[in-house]
Amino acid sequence: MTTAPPAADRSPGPSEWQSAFDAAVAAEERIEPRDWMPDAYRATLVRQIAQHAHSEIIGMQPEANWITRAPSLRRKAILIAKVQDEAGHGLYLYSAAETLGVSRDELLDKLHAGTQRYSSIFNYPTLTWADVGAIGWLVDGAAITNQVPLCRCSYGPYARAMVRICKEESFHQRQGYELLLALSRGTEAQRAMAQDAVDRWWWPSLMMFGPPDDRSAHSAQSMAWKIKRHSNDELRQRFVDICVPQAASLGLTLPDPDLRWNEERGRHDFGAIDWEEFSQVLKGNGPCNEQRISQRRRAHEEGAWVREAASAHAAKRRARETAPTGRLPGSTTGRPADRTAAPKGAPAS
């Protein structure tokens, strides 16, 4: 898709580029990396995609904490696969961000310096095995609710990355639900563990959708550009309506005494969210903020030799591909000339 106006005798002015961009967005056309786009649109995408990528990478930590303590080989294999998926999601998203003219190193430097954020949900601890199930059911369920509409994002590389990510997140949500179902049908202690995990993860999961619409600095413009398709409050309401019947099937209780069906609205009413807690976690005062970013910095530093080795291998491969082949005229063997030519004075074969 091209947002540039038709060629003319003169170069198009800023207003013409803007008009072409606006028309493409209104027509539900995809904006691609080589298309003209407003600086603010580019900056918004970089901020959102980077935050999403950082969340996938940081989000590996809470669950990886339980890989060595999974209760069975089956559970261990499932959890390893899930954590590996999250790493892949981060790579897809960093690649999408790079199409906007920023480097992965730049984004990671900002993450490590604390100038770019990741989702607040990953600053809470995983205290028991049941937390792995609660993260899968609630956290990944909230992620799916938020991310499926991003498959229709106006920016092509981001939208295409989200198609695969959402398919894999659906597996993660089912894994979490199935884990909690097993615990809720187990012993009294297992059922209590599952309920405790849901009690601790419910409210942070609702905060994942961001602040209320009247306090969200970016939602309105992102929706106008069709980066986002729904407001924070709309997505949060949708998530609550999905979770209530699922909790009933699990035999677990959502920790909200104000949660009830509103016949007039056709939606569930739910209690007030503690936005002060959300603000404090964003400021770095959550239970695990310091631990998460310190571990990320350490992993990055300890992995420097891997990145250097990969870069050296890539450089060697490029040099090999561009080096002269040394083939004799008319030769198709690809062998160096000094090996295929017979020595002087040797009898003809």
Ligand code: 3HC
Second form
Amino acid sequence: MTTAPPAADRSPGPSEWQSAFDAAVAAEERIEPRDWMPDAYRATLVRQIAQHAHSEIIGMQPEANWITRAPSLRRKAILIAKVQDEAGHGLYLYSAAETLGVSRDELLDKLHAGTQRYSSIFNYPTLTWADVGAIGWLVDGAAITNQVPLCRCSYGPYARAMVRICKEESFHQRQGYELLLALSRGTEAQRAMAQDAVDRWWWPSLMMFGPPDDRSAHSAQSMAWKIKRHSNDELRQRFVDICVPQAASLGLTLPDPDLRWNEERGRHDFGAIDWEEFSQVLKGNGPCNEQRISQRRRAHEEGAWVREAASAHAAKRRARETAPTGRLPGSTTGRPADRTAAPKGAPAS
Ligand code: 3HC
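Could I see the form predicted in complex with this ligand next, after the form predicted on its own?
Up next: the whole complex, starting with the chain shown before.
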């Protein structure tokens, strides 16, 4: 934020800080960690960024399920790289959240306790290899549609993290599309497997964008703060419009009998989303909620020794960097000088 709060020879009052913040948001300036910000803005960012970070690391599970069974070395290498990218996205996002004064440990505790959410989409199972393609094409495709506008989020660290994440997600989306294309051009059984995966992932992908606008608790305020740039329904519509021609190129159908082009709107109409299913998944009653969270808790517990070792190593390095060198004047070795050695230049005995 470059708009200076009105402070000259006195401390500004709360309304002056607020006005400076509002002016910075209106002028499309970035809010940075040390800038003043309203408590509710900070809390909204922590909620959204934490939920996003949790989604990235929980999202590693459904795809990791297929690493050992990928059909070729090439597919395995791609899948490993993708799952690893998701871990990296989690790290960028936890770091962005930490700039708001919360710690990663605190956020992970909340995820494990079930008091912070992760995306509904990762509570569905990956039953066949084609699901890896459907996740790439639809889930990562939905994620990109939602996340490209977040590169313009008013909060600097989140916006900057999103730039790299979106580049990587774009690769993820393409590999999913290419995988489905290979299956749809393969044997009849492979084509059927691709179609079945698309049938199962289509509706949950539309739910990723969140509840309809008239039931979205946070959208209006988040858009006023320029955290979100578009409403849930706007982005969902954009995603449907992108997917329809892509499905046709894949030779696959989207499982919605009401899906059709609306000449008047210049957009596709689509069928009703089962919001009851979405609500059940959010309440923890999706097909894989329990499995995902218990596996995450177990991974966290089993990784305790790695975190302890990394902390011990960091502490050792810090101590080494701050400790006095122990070097005596004139010594170049860093070891105490050999007091029995003859001083430099002394005649040899
Ligand atoms: N899954 C779980 N919870 C969801 C949800 C979803 N798909 N969509 C909405 N919700 C929750 C909200 O968190 C909120 O819950 P709360 O009040 O208890 O916190 C409630 O439903 C109401 O929804 P709102 O529309 O009011 O919430 P938001 O304004 O936060 O909008 C959002 C929801 C569009 C998901 C927004 O938070 C967002 O854009 N988040 C950043 C992107 C993100 O989190 N993506 C995760 C997708 S997966 C991913 O990125 C991994 C990649 O590898 C595919």
